[in-house]
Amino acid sequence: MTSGEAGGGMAVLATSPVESGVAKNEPKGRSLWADAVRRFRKDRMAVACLAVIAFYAVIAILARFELIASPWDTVIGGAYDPPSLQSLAHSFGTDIFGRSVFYKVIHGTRIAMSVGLVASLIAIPIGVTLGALAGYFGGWIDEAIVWFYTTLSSIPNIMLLIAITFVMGKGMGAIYVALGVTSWIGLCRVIRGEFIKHKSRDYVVAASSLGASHGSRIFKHILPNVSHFVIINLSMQFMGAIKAEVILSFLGLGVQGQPSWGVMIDDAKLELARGVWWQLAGATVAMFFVVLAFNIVGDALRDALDPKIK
């Protein structure tokens, strides 16, 4: 055989289809998002959990233009009406001034959905800010930071809330603001934890060693990298400032003059001696949907987004 001949053969032998077929049918690597969207759409509760959530932001933002209820104040009947199905206003029963239950469910609801969103928005970047700086410098930095959140977390939640209200006045404003700055200790810690572990590892050397800049390493290479955590936070997050209105409206300490989750439970305790039950079930029952489906959708996050899983 020639020389020619073999290497013919070895052509042939390098392309043969048996090979070229089985490199065809190997499948392709996807990032950490795809895989995730791909095992969360395979958890049914957690997709209909998220359609729930859905359900109530539509429902907010309806409500802010006032396109699925009527002003909240507006007397559709008498004080204390049943709930009775001869119309959607009626199927809550109305409260002592006859104004309708179902509307000032809706209209709590936007209150909700708009406290959990802004106090996330506050939080979140605090959280991660200073998490990135205590994990990726270490040192004075990080003794400061950890004595910073340390401080905060050994005051009693609700307290530091109260105060931070009473020094801010009642309103949305001072909700948002006590919510979001009292909030992101959690999150803190684990972007802190992660960036401890983040910042030795090869890739984060390799930028370091072709001369990326502190800022480049931190939110350009190791932020990515942990931003899952992010976002499963975020769902613990607005769920918790969802409890935390409700529980501040109830004390009388958070929205004023609005129809909040809160302030329903709290005019409905002097109502349940007389038998008027619908305004304290409309109000818990919302809550209680929303807060269950951020539960189970965060759940599923953590287990969809965690690469150490599968």
Second form
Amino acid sequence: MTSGEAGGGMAVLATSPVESGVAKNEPKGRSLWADAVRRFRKDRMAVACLAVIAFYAVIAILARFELIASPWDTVIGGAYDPPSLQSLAHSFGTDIFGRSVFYKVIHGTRIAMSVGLVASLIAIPIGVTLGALAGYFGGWIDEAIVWFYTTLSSIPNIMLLIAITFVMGKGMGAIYVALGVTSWIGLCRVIRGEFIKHKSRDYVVAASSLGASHGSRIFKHILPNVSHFVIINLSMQFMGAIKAEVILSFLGLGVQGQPSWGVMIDDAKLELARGVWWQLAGATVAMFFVVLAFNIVGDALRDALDPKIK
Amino acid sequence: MLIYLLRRIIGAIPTVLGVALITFLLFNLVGGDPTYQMLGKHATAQQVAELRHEYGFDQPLITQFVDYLRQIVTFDFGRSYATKQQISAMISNGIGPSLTLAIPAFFVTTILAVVIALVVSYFRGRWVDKLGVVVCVVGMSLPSLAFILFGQYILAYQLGWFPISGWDNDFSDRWQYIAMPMLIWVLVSLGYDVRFFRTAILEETGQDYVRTARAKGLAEKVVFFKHVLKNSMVPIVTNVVLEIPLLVLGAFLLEGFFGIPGLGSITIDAVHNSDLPVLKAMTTLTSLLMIFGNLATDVVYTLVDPRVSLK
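Here we have the form predicted on its own; I need the corresponding form predicted in complex with the partner chain.
What follows is the entire complex, opening with the chain shown before.
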């Protein structure tokens, strides 16, 4: 590095190691992403929470391919056996049909994670595309898109979710669609705002004067510069979907014939009077840790990726 | 001010029409014809035709839409499938119970949240603040259903401090049924509110005018309570006003669990009975309230923030 040599050439011995040290720690042209990863890793709590989310994801995948806790509806004991240490399957007790609550929690994990994933996969493309179009083109396109999301967000989320799952017929498909089409608005707003800011910046003007088309300016030039907002949004999106699935399933609008955390909590409301607390506790604890992890990771991502507070 | 208000109200009309259109498309087009579901498999053609006529499903879509707009304007949403009552009567009976729970709970939550947020942000960076943030995040992450179920089980069923659920038409005896759902409401929403308010306050403390105030030698207390507090009221008030329209529906899970015959219970019953007209009316009504809530927020903005002009 030339700057290190220059520092040594100054012949001030005390400062040269410091300067070369700075040069080593802060190489030129470090990207936002590398910088963000570095900052995120400094937050030990967030890294631990990311590991928790990864753990839930692994559990969900293993359960999806029936490698663990399968089949979930095997009868392993009597009705309402309290939790016991005799085996892992008994560790959360049994439900009314003598099925393992632990297995049900694991399948609930699979449902929750898949709902979060699919809802995000539906919502992110909608939010990014509409936000980009509205922010970039402005004019009537902007007005139409803003009108559309203002309208949609005027309907209270829970009523919209109930309405969509209702008219589409209960079940997983309806849940995916309902959560996907209701949760893109926040991201769309952010992306639109960023596009409005970026479209008149020098690098975009330079690109257009070199003959870049609208498509190229949107996708090749501006989008990579605002894409970190998708990641910041993802964590909250995922968490919102998990929470909403539980409430919809609890209302009987969600998953049918399979255990989900919401269905388990719904069952538990009648069991509690008989002193059967473990089904509720199992679903609650499982949900609590993943939601907590998403909350903390979401905050850390915002801190790491939002250059404003650098 | 009047002209400003008028302009805002006219500006809200496209949103109202949009809400009506989306609700209409959802319920009348995607939802399809629910008459068979209501009458069961053994309905005669005569019965089906009569019912279709009563709910207007035999009309062309555009007529149905105009009819629905007329329903919104006249606040007459027809009869419920399940209870056969007039929906407008059901709704006006439900508003009272909903608000007796929602209004006190809302005020207690807001006041407590602002006070706690002030305390933790006054001690920003110290252990009080750190502890506060941890408690908030944990509270936000606990599922609200768990608060409700465990609260009902432990406080009402095991300890017997409150009745498990119920309702009294007499105002003076209502409080005992309201107390526990109110407590749970406060616990559920406190975490989110405190965190939001704390962020709003701390954002202000980073502003230049705060540095100026400190630089000219003002005591930290004066800086905090005189300068920061006043300015951080803008985002706080916005957030609070935005929550008001949701109050009507806000606690629908709580209402369901504690047998409070409010709008939330009506909605939950409608879900369980596949009562589409009631769901449609509730969706419409709550959306309209949201739109007017947004309007109210903007108006409040102009009142608390002199920088916002009435343009």
